[in-house]
Amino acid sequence: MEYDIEEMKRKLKKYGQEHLLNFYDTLEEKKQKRLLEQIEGIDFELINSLYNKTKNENIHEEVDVKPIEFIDKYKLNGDYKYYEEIGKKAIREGKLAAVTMAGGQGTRLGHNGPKGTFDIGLDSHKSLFELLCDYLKTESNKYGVNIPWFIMTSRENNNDTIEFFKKNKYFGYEKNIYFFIQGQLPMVDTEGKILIGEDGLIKEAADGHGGVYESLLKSGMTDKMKELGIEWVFIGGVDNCLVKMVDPVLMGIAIDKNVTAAGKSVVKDNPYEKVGAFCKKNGKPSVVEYSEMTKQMAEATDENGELLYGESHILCNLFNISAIERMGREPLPYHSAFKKATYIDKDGNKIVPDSPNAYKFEAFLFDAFGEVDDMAILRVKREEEFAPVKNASGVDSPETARKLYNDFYKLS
């Protein structure tokens, strides 16, 4: 494609981000045409009205919060079979795909590279990636069919993961996986600036998880599945090595339910914990964040003694093809992270920063909860499904995580 660069200029100009093109001429040929390519994608007010919204963080939209109702799976008695069933023939009719959103940056992690090629320490030495394939490949087994796996990276660890996945010969699974890489938005400094990285070309991050519904639908992956038969799709984290993707009793009750979205959730640890709690907002199926609670509502308990906002959203949910169709179609707000970027000055200098120094705007996964009316929630064990590798110690660590799985998989 052939770009007029006066005109770009003028547009630069226009918003205040003229200093983009200040290096072009020094680029190699391949990398102007990629700066070029990125200027051209950038929708510059968008980028700005998030900009402007940073200063204005705290001005918050009334929104009606309530409760949620949700099924525990461990109390459904005869009903638990019978979900079972309708959900175990739905797998084995091939109608499961599994999704790992694998695009994240792992920066509290620190690990140097993909955080699914992560070793959290187990005897076997397995990465995240392999873990969640064993289990892919039991489950596959177990119902007779081949559950595809929908990998999504960014465009930074986009070439890692594949060369990891092709190192490892893809752990015997490849012709059941794909990879779609998600959407990105450039980043900004205090003066909204857009930042040039160390390359030369636009500093961009990966827009959020939120970002997995428009990229399974911009990348033809949603029409792969239906190609394949499948109506149902998990959708989960790569940091969680005891995600259980596949969950007939989840399918079944969003199948006998008539429900197109249903998320799983574990009881909060305490009222404060800092994790998002599945909630309605205005109606609608949402969570709220920890943040957003006040002390009485982070207390509140209903007749016996649960807490009102006490199911925990995990990152598991399942999903009818319509729905991440519908999803995918409507945008999603952006929040905005302050986050250490390292960049080219003006002079072309290189400056690491030791604080955060720029902002990344990301959506939520659960910000398109609304869109569907109803969400069947079912309550599940925090010790057989979660354990996350957030940091790199303490809470939410590797050295949990490998706990949690010896643990359940009886390994030691």
Ligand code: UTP
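How about the form predicted on its own, since we already have the form predicted together with the ligand?
A lone chain is what you will see next.
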């Protein structure tokens, strides 16, 4: 594609972003082309709007937040088998696909590479990717179908992720694995100027797990799913080594109750655990962040002494494909995060900050829940389904995940 540089310069001047072409002439041809592609793809009105919101982030709309109903998986009694059989039938008919969001790097874990390639220290030394793949292969064999696995990468780790799978012969699951890349947005400094990275290109950051719907749609993966006869899609993160992507009870409840979305929860450890909790906002399913909770909300209990806002959102959700398509067409609100970002200044100097200096913008998966009228919430046991690897040590670390994994599979 040919680009009109002069027209592009006029556009950049309009938005005060002329510096983006400062080093264009010094770039090799391939990078020049990529930079022009990046500029062409930027929605400058959106970026301006997001930057302006960072200056008014303390202004919040009035929202009516209420507790949400849930079903405890282990108090279903006779209904357990009923829902399980409905789900099993749909799985055997090949109606389920799994999506793993794996766009992150393992930097916080001291790992150089995609987070999914991280070894949590099991005796087998299997990576997170291999653990998830083993699980999917076992479930596929159990139900006599091949459950397709869609893996969302980022521009930053896509090539390394695919190379890792090639090197490991796709763990014997090659024909059922599909890769797609999540969207990105430019990072901006405290003056609203878009940053230039060390490579001379625009510094971008992944648009958050909320970008999964749009990315599935734009990459053609929803079309591929429909081609395969998929009706239900489980979406989870790569860093939970106990994630149960194939759950006939969850599927059965969603099908029986005729809802297009369902989520799994675990009971909060304590009223102040730093997790989002399922709720209803203005009558629609949603998640209230721990930072949004008042002390009164956090400690509120029902007649049984259980927390009213105690159902932690653990990023384990099931959607009908029609809901994903609807969510992917509707733009989600973006949230800003203030981060440290190395960049090249207007004079060509590399700046390595020692404190946050730039905003990244990301959408949250649960902000789309309001697009559905109702959502089934299934409470599960933490020790059976939630072993995240987020920190190098302490809570949600390789050590805690390893113990949970070994205990669950009776490996220790």
